[in-house]
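Take a look at this one chain, the form predicted alone, written out in structure tokens.
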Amino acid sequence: MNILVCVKQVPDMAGRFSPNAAGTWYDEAALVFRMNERDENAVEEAVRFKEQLGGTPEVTVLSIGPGRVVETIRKALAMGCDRGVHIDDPLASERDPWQIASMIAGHARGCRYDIIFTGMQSDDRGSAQVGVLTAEMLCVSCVTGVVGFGWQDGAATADRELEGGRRGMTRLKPPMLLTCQQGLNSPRYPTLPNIMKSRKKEISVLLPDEVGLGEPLSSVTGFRHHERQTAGLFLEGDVDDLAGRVATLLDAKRGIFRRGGAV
């Protein structure tokens, strides 16, 4: 069993965001890193399926992005999985879903995985599309927001969060590609050994040239604060009257409260 597991490396959401100096994207320059949160998922889930088959599965991580994705690249072979592939492209954050799956694809056309995971979506774009232009770019099956997995008999069944509040499952044979959702599980921790035996496990080297980059079909125009129309109000007093002032207010400005009591 030949496994991928696919992530990002985006910035802390707590950190502080400002346009770079085209406007087209974030300034990274006082921003922390991190591993995608689902994307996070989608790495235990394969280290988990991994640990279930026994035998002799490989698991390979692959990240796409400057230098310093490696780090993040690190942290996966440390949560347990075999080996990294590492597409260094400088200019990553710039390149529309279109580009990220071809260049992930382009690498996994010639290695045969049998089952591909990735994060449904990231942190930062929140696109949602590039494991799913991925699976179309390789012919393969695709299931999108997993919250489930189970094995029996070669294939695969999986959950999906449907409207309502309602669950789909779907069962399916590989080739196939998997975006997991946040509450697929509760990723782990490295430890201090798998850490120290992360930093001996192999990372390959690869161009955007080499996996076939392919042109963009979108571009970002511009990036921009949220502009604040209103500034806060901060209300000061005593419970009995602070509620009644807050019900006027709310009253007067969104309708929320009406004559004769709430609707």
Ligand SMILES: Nc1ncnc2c1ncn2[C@@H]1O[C@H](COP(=O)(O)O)[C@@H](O)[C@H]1O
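Positions refer to the first chain, counted from 1. We call the rigid core whatever largest set of C-alpha positions still superposes within 1.5 Å between the two forms. These figures come from a predicted structure and were not determined experimentally. First, how it differs from the form predicted together with this ligand.
- Residue 238 is among the residues whose C-alpha shifts by 2 Å or more between the two forms once the rigid core is aligned.
- Residue 248 is among the residues whose C-alpha shifts by 2 Å or more between the two forms once the rigid core is aligned.
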Given for the second form:
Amino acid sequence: MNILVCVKQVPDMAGRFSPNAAGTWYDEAALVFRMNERDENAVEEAVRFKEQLGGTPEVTVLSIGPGRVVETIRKALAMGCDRGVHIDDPLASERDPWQIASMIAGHARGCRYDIIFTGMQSDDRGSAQVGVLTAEMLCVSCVTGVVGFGWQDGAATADRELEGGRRGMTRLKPPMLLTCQQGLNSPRYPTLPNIMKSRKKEISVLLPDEVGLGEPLSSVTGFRHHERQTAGLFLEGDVDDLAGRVATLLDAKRGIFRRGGAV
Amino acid sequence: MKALLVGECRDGRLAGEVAELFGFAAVSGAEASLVLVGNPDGVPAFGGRLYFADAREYGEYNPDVHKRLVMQAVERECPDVVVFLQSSYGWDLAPRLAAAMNVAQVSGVTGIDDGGYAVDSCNGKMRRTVKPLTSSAVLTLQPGAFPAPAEQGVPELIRLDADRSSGIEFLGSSQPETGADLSRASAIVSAGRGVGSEKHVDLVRGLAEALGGEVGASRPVIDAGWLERSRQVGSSGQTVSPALYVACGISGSIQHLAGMKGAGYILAVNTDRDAPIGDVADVFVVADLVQFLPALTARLRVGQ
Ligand SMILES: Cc1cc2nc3c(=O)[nH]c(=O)nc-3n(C[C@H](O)[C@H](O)[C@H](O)COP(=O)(O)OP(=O)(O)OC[C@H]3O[C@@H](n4cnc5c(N)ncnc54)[C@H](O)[C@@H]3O)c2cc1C
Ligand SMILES: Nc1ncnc2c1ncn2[C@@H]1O[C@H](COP(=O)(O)O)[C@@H](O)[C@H]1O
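Right, the form predicted alone is done; let's see the coordinates for the form predicted together with this ligand.
Complete assembly follows, chain above in first position.
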């Protein structure tokens, strides 16, 4: 059994974003990078699955991006993946989802992965396309927004998250691609011994052209701050003073917000 | 311009947001037709062509089968844009359609600008314009971005039918977990990831008690197990409209806003003055909730 997990390195969303000179994406200088949140769920699920099957499946983790993404590949190795693939592409942030998918599919074609786990969407671009496009390119079954995964008798069950808290239950056989949603599991923190062990794990480096980089289907311009609607009242300053002012505001609406009852 | 709108049916009913697809057609001045795998008793009123298949035969959701059905409508219409909602149905099916048509897809469109489509990035902090380089494109619309116009008329019905084979077997769907009913609360105080740890959820509880309200939460707090799932507010949780909503350490992602922007009065407490919750807040307090919430709670208790 061969498993692939695709992880993207993204900035911490609490950071201060500003556009790059070309206005196509953010300037990286002031940002701190980490693994995309849903990709942590994907790594966790792949590693749990490996453990459930007694450690036989080999789990490969793949990331496309500049040199800095190796750090994210290392984290996935420390969480329990077996080997890494770095598609070294300094222009990754300028590629459209179709191109990113074409590289993942290009790599996967030669490897016969039984299950590919991706995140449902990335925190920065948030297109929610790369996983599904990869599956379409590889002609494998795909379930998106997975919040539950099980395995029995050579088939997987995957629960999809639907609107309003409903879930749709599916069953499918490999080869398959699943896009993972938050809540699927609680990703583990790598332990120190596992971090040490991961340093010896192999990371192979491939170039975009080697894995069949496709032509872009869309382009990006005008990357900018979201224009804020500033109709509301903005309060800043000493905490006690703020509490007093807000209490007065709420008191003025006392009739509307019933107060005093128990939760 | 010709737009093929793709409707959707949830739990046997036409999704209300389908009307927003017509909002997009109106804003872009497109001639609209609709394709729907749905319930024959729940068909929207409009004066165009309706490509229809019955969900009782084809399932409410099956990507392989629905892709074939929608592709038939695409072949008949030759649209400039195929338009979905950015929903569990849309984000799953739209990329499949784009791949089958070999055209660009733009996800989460919030507006039309500069020859392209405006799309949010970085958790709503930034925005960009995405331009398809292909002659036609597949779009998904951000909920609430295109107000629904009043449509009327009786569509011309064209029945679709397709092969039902699929690599995915559907075992059914489950209803949401029951528990807290936030829909009747006059005040809701919600905890976001900014509470930092489980013990600080008590600060949120304390304020909710002082206001006589319920405790709600954003998704990461629920996923961490700090509060029960029935308290999740947002597109995959409950939709609430209390008189007062207090968002504590919640950034204001689109999915969270979808569940609470109907509240009468919104108070946000956040250390990041750029947090998108500022878009909907009546009062935005820039403060550390760990200090601010106890201070506010104490004031309110004194005032009682
Ligand atoms: C398909 C789908 C469905 C989803 N459904 C939902 C849903 O139903 N409900 C939902 O909520 N989310 C949902 N999400 C997730 C959503 O996209 C966001 O990830 C989530 O809402 C973020 O939660 P948050 O604002 O609590 O956390 P974050 O975005 O991490 O924000 C934390 C905030 O806390 C602030 N903060 C940090 N420390 C402090 C402090 N000490 N004091 C004050 N402020 C502080 C930070 O500045 C930040 O703004 C969904 C996502 C997807 C893709
Ligand atoms: N540069 C990348 N390298 C590896 N995987 C990626 C990359 N970009 C996107 N993905 C995968 O595709 C998923 C969806 O991303 P997106 O389509 O950008 O929302 C992510 O959660 C990742 O699993």
